[in-house]
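Read the single chain below, which is given as structure tokens and is the form predicted alone.
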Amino acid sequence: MWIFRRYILLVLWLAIADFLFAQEPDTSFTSLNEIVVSAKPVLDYKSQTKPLSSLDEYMEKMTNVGLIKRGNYAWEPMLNSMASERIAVTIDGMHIFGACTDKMDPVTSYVEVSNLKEINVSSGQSGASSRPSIGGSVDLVRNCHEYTSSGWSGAVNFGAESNASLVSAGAKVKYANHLFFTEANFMFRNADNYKAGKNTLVNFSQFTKHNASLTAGVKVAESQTLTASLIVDNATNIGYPALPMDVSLARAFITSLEHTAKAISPAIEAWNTKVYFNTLKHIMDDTKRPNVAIHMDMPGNSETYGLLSNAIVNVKKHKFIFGISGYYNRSLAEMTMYPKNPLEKPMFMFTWPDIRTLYLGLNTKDHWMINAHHHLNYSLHAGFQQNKIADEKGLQSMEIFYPKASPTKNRFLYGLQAGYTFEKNGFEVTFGSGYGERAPSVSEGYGFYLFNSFDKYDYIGNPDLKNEKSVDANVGFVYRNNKVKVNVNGNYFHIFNYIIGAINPALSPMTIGATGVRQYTQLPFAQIANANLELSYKPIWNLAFKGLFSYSYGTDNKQAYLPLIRPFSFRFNVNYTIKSFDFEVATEGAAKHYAYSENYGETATSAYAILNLSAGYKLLLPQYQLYVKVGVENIADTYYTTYADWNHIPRRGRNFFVSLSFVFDKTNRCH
């Protein structure tokens, strides 16, 4: 509590300073740049090595972002070396919770790059306003629109890759006038089993995916708009070579209705309110696997109803954001085991016993531009969360391990953050800190015999876990001029009540082949540190060099290594443009992973480096644009695996690709 009280005093001090030092209105106010990574891939084909890359491939190149790979599809995002339990991943601020107990359906698997305007990555508490998190947040921001007389526009895309015979095809059509707009997107992807380096076939790595989205908006008044949105994503026949089961169906239905009012008064810049609903269905399947000891059906379902409302208020040199958020989620997963002997009865159990989660939160943030060189930002959020086991049989199952388990658990969650930025003559220095809390995930609190193929243990949840708490600090230095940019940044997280599975030798596993049983428990603390160096150099206007170097370190209270912590890794690109042609040479790799967690099934991964080449041509006509790009990845056909590849599943070997993009009336303008 001493940490929390100290941060409360800090926020109160800043609020008093706001009042004492506020000056006259300044129309030159600009928002403070936080430690936020923003990527804008829409139709900017020259910025992408492979224009029709999946969202997973695109995110993998972002700073501080890692992805856990269990197959060739639906990689689980990590931020600051923390997986999905400790970060918040949203689509336009909407909370979506996976329906799979094995994390085979992360939120990022339900959108396409072509639908997105940008990806906002916020580190630590700077991104925890609408949902408590420890590591930060990833918000997938979809395309925005202007009410103009631009009329019709659109694009058609096609891509093919030699490895896995991957085919990608998509189309977009858009119409806008001064009162109405609509946009429809469609993307199809299909892949066979891929080959790792040295022509090694990776079985059960195929997938088929269809994604469609529709957005429509109308002006209901001069400064007010109403926007409706729908995403339907359907993936089938998904192989997961690193897991004992595949997926026959992963389906999402995501919809929202949003009201936006701008320039309400001289002080109120905008007020945005959104209601949303999403439902996910996920079915694990082992019918295509040979030598299955016992056949299992494992369906999962997740439904979420939510509300977001944010007001932007300008008061003198301050930009305040006041918000409320809330959601109600239902997570239900079950397992039925069918013995080979037809005379034996099937065995049934809940793996998520119909967990209902209600969250209500308040948040406020202030960006204070003290003057042209000094900026300050701080935020505070508080929330109430209630978990409830709605199924009586599920409660009875939990009572086997926790006889005094209550069907309802209430929690209060708090977080605050403060940061400072100094900018002058191309130099920028930032530093800040934060305090945050999170509740256990559904699996950590209520999971029932969830098999983890990484360490070969069954996991059992613990509804009595305390809130996990974190104190974080970050620092950054940037220097830029017309030719050079240097960006050095790092962060440190000290996490109290760290949630992790501990072996319980008194319990017997249920999964055939499992080593034992782990129950979720809490360590006194754990610590994670991340450091990044980005270098850019442009000696002449059409030649650019860019490098990224990253390293992470994580240990528990006994100085044992934490699992899935990034070793030293690098990425280096050289881009050259001449007239309508562009060329790129890129290399990426990592050092040997020495700091692995043997306690949690990790083993060392070897150092590797791969080389990629690509070339593109853009044809510009008055109302049309044609872009063609060809390339080859992993030229040397290197066989390699990374620290985040589940059970050391190997990455793809040599891969040739070609993509064609045809755009008409390229009016992708947006405020």
Second form
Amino acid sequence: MWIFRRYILLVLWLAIADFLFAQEPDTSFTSLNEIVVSAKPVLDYKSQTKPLSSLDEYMEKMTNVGLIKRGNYAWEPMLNSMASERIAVTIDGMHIFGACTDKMDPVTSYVEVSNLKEINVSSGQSGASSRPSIGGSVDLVRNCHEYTSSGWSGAVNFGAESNASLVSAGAKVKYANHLFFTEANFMFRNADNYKAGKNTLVNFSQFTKHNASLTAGVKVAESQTLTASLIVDNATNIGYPALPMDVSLARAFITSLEHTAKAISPAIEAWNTKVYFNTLKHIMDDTKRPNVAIHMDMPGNSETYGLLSNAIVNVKKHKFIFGISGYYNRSLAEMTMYPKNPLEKPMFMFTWPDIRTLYLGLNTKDHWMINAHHHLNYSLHAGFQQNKIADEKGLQSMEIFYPKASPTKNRFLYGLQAGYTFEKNGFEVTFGSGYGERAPSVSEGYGFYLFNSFDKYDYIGNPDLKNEKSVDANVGFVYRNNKVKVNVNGNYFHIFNYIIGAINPALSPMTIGATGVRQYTQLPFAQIANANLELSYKPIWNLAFKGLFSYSYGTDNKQAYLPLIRPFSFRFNVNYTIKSFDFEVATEGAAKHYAYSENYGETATSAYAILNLSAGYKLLLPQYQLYVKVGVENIADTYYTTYADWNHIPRRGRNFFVSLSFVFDKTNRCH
Amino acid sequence: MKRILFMAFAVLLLAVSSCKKENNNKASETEDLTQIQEVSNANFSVEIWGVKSGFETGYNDIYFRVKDKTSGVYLQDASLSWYPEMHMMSMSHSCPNSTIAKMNGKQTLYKAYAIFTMATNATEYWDAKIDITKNGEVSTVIPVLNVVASSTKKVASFTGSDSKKYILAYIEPQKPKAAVNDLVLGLFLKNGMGFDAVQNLNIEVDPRMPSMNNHSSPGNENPVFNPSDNFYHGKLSLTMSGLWKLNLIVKNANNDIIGGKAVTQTEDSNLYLEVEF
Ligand SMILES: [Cu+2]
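The form predicted alone done, now the form predicted together with its partner chain:
Next comes the full complex, this chain leading.
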């Protein structure tokens, strides 16, 4: 899989720790790794700059990943400068669709870092195996388990931060023997309003989150296991300072049952089959906001039933993956507004009129190790998608805009991709290309007066949208020796039938304060390019320098800039280790965002840079380990905002943090 | 003994089934309707039914059944006519209404409409003089009709720029939906104490939600006169439930405004009707 690596898997920024802590025993708790199929050691969370940071903070440090912030919680991931509609975010391959019409609950908000082993990021079509996407896919891979007689183990984690009085506390208990394992994991986080730089309080930025996860597995036969898992995530009182509303409840039940058979035959390495179900509930709340023009209730629900089955087959120098994927989603959201005059009846509309999405797809991949220097990989996928407006009233509402709207819409979605890697003497060259298609999202197809507080327009879906199609290309170059690593890579997406909202001046906005109405439509094309340069230098074994420079570019068919495209930005850090102590100095920043989209309500953001410091101590004993980390972020208390901050809400100011992890565990790492 | 039992059982069955049948019959005649009142004279008893349990200002569908008091049978071939009338302190007037006609597919049910322009109050009231003609003999009842003010504005009276007096009434949709609804309005010209349907004017409808900053909807079609029922028929799209204000402009064939005005940033039309659901 090495061949995939440059483009398929994005590396956590702090992979530098690989160099530093390669020898340390792995306790597989709360650690997030890049997927590495080569012999590279896994990355341990305790070596992270801030061990108990949120999943969002982890993801922010990944190359080609951006996060749209609407507050201090539930940031929306972007990959290759593309947000939710164009990427597929899954948990262990399971499809989950946010229940919020305003994207307040990306899939990533329903899991905890402590549930996850790694984040598997696939760029472009290489990731489109289980669901068609344009920009790629992000799979949050949960902790795995081995059937060893390790008995009881566990950990206790605690973190505190000065800014927002953030408290994180978690615990894990695990039991395993050669036939059975079970793991229970609990995490609690609570934050008050945070302060941006210059001691500026950001109101409505608080949140409370409880996450519990339970997994149990049993060996049903030699090389066959059955694993059941449940995640319950319950977040309450979540403020969204960039939006006109908050969330009183965001709740998820995520369940799955998986059967795994390994080494079925000399050729069939493994066969995994999973059935899953998840249900999300999202309740927005404006009761705490002052001067609300009109009070409204906006609940949303999303339920998904799915099936996944993958077989890994080795034939000579080929490693094939054959898969089927299917899911059925139900998305329903509504809005009830309460007029100031109590004699008037409440005003009601479906914002997602009970949309059912059925997807069935087939996919295959081959990784062909031609020889030690040449690798080739290619994949194909094809799927059928049906959307249906299940609610008759919803269809009638849609007919106001589309008199010929049909309750069902069927599409076929295809994709293919090929990549090549050549490596020799520390040099590595990769290039690849792909073609893919995606169906419009529920909001793009069927959303009804969804207010976008960024450009201040109400958005109306369009059930007649054609498939969006993309041709992408990527190229990368790596050089490494034992002191230096240079990695230059870039990708380009040419997207046809690019789906975006266009102003319809004939329509009157529904939301009080909205400028107008946009209807989803398609541009002939748009183009997006991303480039990264990573440099690492390790003059001596315990000192490392690392720099990352990123730039993205996106325009529509008229050369107008697309919204939410990252300007030139950088990260730089220095790590030093001595005995049981490690130290890090890190800086990050961005140039002025001049390539902003005026059409979509963007304005320029200024250049900025912030400085972070941290220090860690670890005590490693055979029966238990203790990790302590302290640090300060944004030391200068700089007031700043970035291209990805919704309505330019400022980011956090100075923040001191401390985290403690006490782990009683025996070495037990699985793959 | 067995035979007696059997016969008793059969009779019982018959009784139950016939009883049921009658119920069915009666139910289907006035299904979904509510009896509002009953008035009788020496010969006949007249039942008055409605969609709601009473009369409201604006358009009302009114249903009648006439029972022959001697035979106890509902008339199927009577001829009914009526004259609804408002008795005010100083004067009396009628309101736009239709003749009473037997309903298609019904045995005993007759129907008319009336557009009540004002509500009953302490000193002013509506009644309806109903003439029942059977076998050439005319018999009359005069029920008092209690009209309450509708919670929304369903009828508008205005004096046009041509100095004539008009009445504009909301007729359909009676069950509005968040959808494209069939819109029916009635436009009448006062003629003496009665009203004539107007057919040569144009009505422009601009639906708005006052509580939503005058949000409007796309896909509306201005109603045009339809001689089959003498009403104006168009399309009304309502994007959500709640209170909608139909801002109206009435124009003549020369495009001169007879009543109402265009909605501006600050002002709605002075001629409007309302729909709430
Ligand atoms: Cu929301």
